[in-house]
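The data below hold one chain only, encoded as structure tokens and taken in the form predicted on its own.
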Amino acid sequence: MSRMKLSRIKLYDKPECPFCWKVRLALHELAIEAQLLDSQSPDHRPVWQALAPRKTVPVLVNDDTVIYESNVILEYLADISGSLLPKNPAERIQPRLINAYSDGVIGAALREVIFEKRGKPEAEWDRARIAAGITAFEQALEFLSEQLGEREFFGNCYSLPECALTARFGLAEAYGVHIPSQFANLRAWFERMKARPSYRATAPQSLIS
């Protein structure tokens, strides 16, 4: 696939942020070239913070267009590419709902594990918090497994949930949280997502090195 050259597009990015990672996945899958800028750099931090009311990344800038919410960025990329969502409006509903579920339910559960483990020696981990997060994650997978069924994707094509959940599951795996064996369809789905070139191309280097 030839890459779509939008020379002015910039993404203020943080490698391990799942909201940033799902945008990077979308850009790669859509073959859109973008300049990735380190949001933590002293040169870039004041720029993107002036653009984002909530002071969070990702922030995408394309000429005069500024978008500071990851899901709105995905919708914008779908609009300018004509991909990433089904063509039929009715068929777009399910991918959008699963995308929201990824942020609100899957992400909330995994946050308890990742925030507790990140940057701490193992001896200082709050085991109860981690266990609660893993339990909530595994319970949330029941709904996802039902929604996926035997399909290749959550919609009728690679779309928003693939970006969002691939990033979430990738971070979960890196922090020792795995999809239980009873969710064989989700395990197979994640293996398919990891086999796509976009996974290695966009994953934080700390996760794949």
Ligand SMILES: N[C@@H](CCC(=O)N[C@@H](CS)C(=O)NCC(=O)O)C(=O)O
Contents of the next structure:
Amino acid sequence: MSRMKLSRIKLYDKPECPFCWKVRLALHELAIEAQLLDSQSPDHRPVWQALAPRKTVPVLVNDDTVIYESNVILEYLADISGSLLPKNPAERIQPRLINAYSDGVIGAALREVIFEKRGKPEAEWDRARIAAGITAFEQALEFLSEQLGEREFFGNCYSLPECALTARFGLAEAYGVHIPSQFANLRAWFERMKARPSYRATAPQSLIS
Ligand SMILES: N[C@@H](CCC(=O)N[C@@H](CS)C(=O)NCC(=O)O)C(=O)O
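Would you mind generating the form predicted together with this ligand now that we have the form predicted on its own?
After this comes the whole thing, all chains and molecules, with the earlier chain placed first.
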């Protein structure tokens, strides 16, 4: 793939946000250069907030183009690069569906664990909430495991679900939630994703140091 020099692209970012991480993965995999701007810094916060109607990250800016939804960002990156989604419309469906499942189902389950543990001493954790989140996560993995089967990727190439689920599983692992051994195909898939240069290059520093 040719390396695109598009460093005028800016990404208003937050390292531990799974939606931001999936965009960082996409940028790295596509070799698109972007300036990562910390949305929480006093220099960038007012600009970011003015751009994002729901005050969420990520926000991608490319000249006059402003995109404040991670999935619209991914579709845009796929459009400008010609990669990240299969070419055939019928084959694009599966990666888009798994990406939506990652946001909606996997994300909702993990949120219970991460929001409960984050910034709290262990003694104050609501263990029932954490257990419910882990159960929901493991149930959701059954569908993903079936969908992946013995394939290398969820679609016919590295695409949206690889970005979305790598970020989700990476954060899960950091919060002590692991893929159970019965889902050997998902475990192997995640190990392959972690072995790609994009993983270390885009992971929040707090996860890899
Ligand atoms: N649907 C949005 C969701 C983005 C989102 O919820 N981002 C969270 C961080 S993970 C956020 O910005 N929360 C407000 C904040 O952190 O100030 C997207 O896909 O971009």
